[in-house]
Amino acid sequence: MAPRGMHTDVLIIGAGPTGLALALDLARHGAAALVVERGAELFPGSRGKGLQPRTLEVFHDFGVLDRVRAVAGHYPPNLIWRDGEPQGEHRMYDPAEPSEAEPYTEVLMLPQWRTQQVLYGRLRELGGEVAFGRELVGLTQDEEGVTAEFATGGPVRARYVVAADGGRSTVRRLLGIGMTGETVDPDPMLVADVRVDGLDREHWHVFRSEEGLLAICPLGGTEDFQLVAQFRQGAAVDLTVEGLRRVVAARSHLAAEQVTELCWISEFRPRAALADRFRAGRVFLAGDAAHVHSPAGGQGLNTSVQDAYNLGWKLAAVLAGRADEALLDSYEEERRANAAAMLELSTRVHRGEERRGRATRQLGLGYRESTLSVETRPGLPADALRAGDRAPDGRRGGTRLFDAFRGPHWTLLTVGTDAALPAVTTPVVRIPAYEVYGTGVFLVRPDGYLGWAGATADGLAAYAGRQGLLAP
């Protein structure tokens, strides 16, 4: 018998991104979900701070997207010094016009704190909390759930735990779950967040010396900036306040009382590695925990929030007994290729291999090869919008795709077509043609790829009955 304590559906572990994206896309859902956090507040540091235009999208559907760009700043060009003297600028990212289909092309920046407070603001709306200072010491699991072990208070039952507790997670060690990979660059290398006088905010302010590399990037939206700095292999990183001026004054022309406060600082090695899984019998490993990324081209954050949007919907279906649980099967088989993926991007872009350009904005990925893609329309271009394929937006007939989109519901939309339809329990949307996406019957997922796609509804009953979407 499992021990007394408290029960919910979904325990997650982990209050970052990953942990609260998913606890708001399940509150979303009406699924009863609990966030512990080992930490007695929020991660109080910028690190992660590119938000892609795939996961603008997400934000856009989660209804906080205002809030972000609210707080968000603009990526600014590169400024580079040297002896004192600046020497000339550079863009980091290669600009996209928006369009029609893809509105959001430029990434935004957003220390990873303030994301997470807009997150956590959204969850709070929705009726969830997060339990505080709740260390992770134990979990076992049997056919029906998971038991979850506290450093301090009662046990936790629940059906299914999530693991979002970072890369040095508690929840896949206990497992016994690996990560394979490698060291992406043996330096280390120290990031924090301060306050600096002396330099304009207008600049992400590279400096380059023999002692090493230093750059000091404004945060939008706060008066902080982000300062690393990368050291030679073996040397001692000093994460005071004193080692952190002694290096801005050594390797700048900047002097070391000019910067003012430190806020926040830790030290990395800057690598690349994969869960051996993603799942374990009733445990499923997301973020962090499941794929640790150079901060290069901003992929870590953001395909971990891609994890969380794919996972809830499912744990959602299957905890209201819409969908069979060999739903949650494609969590793995989607998200771990596409980390995988990520993961090399990163470290083409660490290694200089690879600009910051489309394939890092994410508006590429999808699940064509999945299991949950079917695609009917035979002989289409190689360029044709296809099953698995990320859902366009686009304004026709006075519709909004994106906002007809938004919600944790199916949408089925026919465009062009005035193709009969089984009676289903999700919106219909009929819009006149529409060259994105061709001709034909469509339905978009609650994380807005096509999860089946027809020149006609032939066959699509059959679909809509596996997911629980067929009208009584």
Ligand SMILES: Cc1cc2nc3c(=O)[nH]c(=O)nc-3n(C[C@H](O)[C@H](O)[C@H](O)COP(=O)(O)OP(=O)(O)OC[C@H]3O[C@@H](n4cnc5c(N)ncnc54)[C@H](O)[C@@H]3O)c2cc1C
Contents of the next structure:
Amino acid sequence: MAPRGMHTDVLIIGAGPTGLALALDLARHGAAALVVERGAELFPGSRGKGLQPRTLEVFHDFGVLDRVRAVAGHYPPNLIWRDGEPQGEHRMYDPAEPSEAEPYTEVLMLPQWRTQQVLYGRLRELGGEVAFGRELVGLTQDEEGVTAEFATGGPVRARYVVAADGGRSTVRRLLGIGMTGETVDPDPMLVADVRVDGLDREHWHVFRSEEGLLAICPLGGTEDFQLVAQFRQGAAVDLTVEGLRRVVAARSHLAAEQVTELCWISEFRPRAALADRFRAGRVFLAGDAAHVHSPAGGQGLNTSVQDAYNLGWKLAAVLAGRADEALLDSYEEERRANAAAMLELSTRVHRGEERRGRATRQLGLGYRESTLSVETRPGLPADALRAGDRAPDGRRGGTRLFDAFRGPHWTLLTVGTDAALPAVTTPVVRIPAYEVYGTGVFLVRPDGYLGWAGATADGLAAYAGRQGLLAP
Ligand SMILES: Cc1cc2nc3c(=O)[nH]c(=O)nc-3n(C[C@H](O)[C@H](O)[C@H](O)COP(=O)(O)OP(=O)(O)OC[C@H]3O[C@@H](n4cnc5c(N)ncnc54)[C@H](O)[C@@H]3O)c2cc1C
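I've shown you the form predicted on its own. Could you give me the structure of the form predicted in complex with the named molecule?
What follows is the entire complex, opening with the chain shown before.
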């Protein structure tokens, strides 16, 4: 018998970017979910400040892209300083031109606290909620569900639990899931949000000195700067405003008192580690709970949002009884491989072995190898779009594809063919030939990847049936 306490379908532990994105996605699907957060309020720091183009596409689907754009900034060029003299500028990202298929190519700058505020605002509009001041301390599961215990307040019983409780995940520890990885850099680093006088806001100021790197970046849309300082291995890092002022005075031409305010500060050591499993029974790991990266390359928050986007529709389909429980196995299959590749990428960027570019923008990521991706066209050219790939945008025949895909539904898309289709419960969109897709029949997943692809609809009914998409 289930213990007394509150019930929900999905209990999400942690209201960081992962937990909020997942709750928002589940709310769009009409699934019952509750987010519990140990803190009394949302996280206040700027930490993950780079929003990659693929995340902007997700935010378009979530209906928050305009809000993000209204408050986001652009990445300024780096300005290198030595002995109080500017040495020259360089760009961290090679610019990429937007195209019809990839309309967003710029990395936008938004402090993490603001991204979280935007997601939280949208979650509340959709009727979702976060219970603050609830720290998870215990977890037990049986065949029907999971019972979560908290430091304060009664237990919560849920059909599924998602650990979105960050790199030091309590849930991961309670489940005994190991994390395999390495230290990317043994030198401790300090990250802080500060107000500084005497630096322009058009550059990301980088100071190189004997003591170590100091970087001060204006946070677009705010009056703050994000300050990052690297220390030698074994050095004690002073997290007081006085300590921070000493670092700035020693490593730059600024005087200590030109740091006028300290808003938030934290210490970290870049690590790259991957959880051995992303699922244990009814409990899933997502975001930093499943993988931690070096901040170089700006992949952590973005990969975390993509985890949530991958898991949300699957949980909703299983909870609604449309799809078999086995669909949930594809979460670990798809996202763990993806996270492993991302870990390697951010480590290479951290070590200066790879430049930020096409890979860090995350538009080329996909799930070709997934058991959920069914490609029925033999002999496709190597560069052809195929099942598992991201479904590109485009405008044909009066339709913008991203607007057609927007929402929690699958989309049955025909391109340049009037092939007969099975009767499905999901929107059908027919567009004339479009070179990015070639021609054929495509079933687009709720998270914007091609689930099934064929020259005709032969074999599509069986796939659509497994996803609960056939009309009765
Ligand atoms: C300096 C720095 C720069 C970065 N820059 C970037 C960048 O440019 N781009 C990028 O993509 N990423 C970046 N990242 C990484 C990014 O910050 C993380 O990947 C992201 O925060 C992960 O989100 P999350 O929701 O999984 O975890 P978190 O943001 O850590 O959120 C976890 C939440 O769970 C709560 N919680 C923890 N334990 C419990 C418990 N027992 N019960 C209830 N609640 C609990 C916490 O209070 C917290 O609110 C950066 C990180 C750092 C340190």
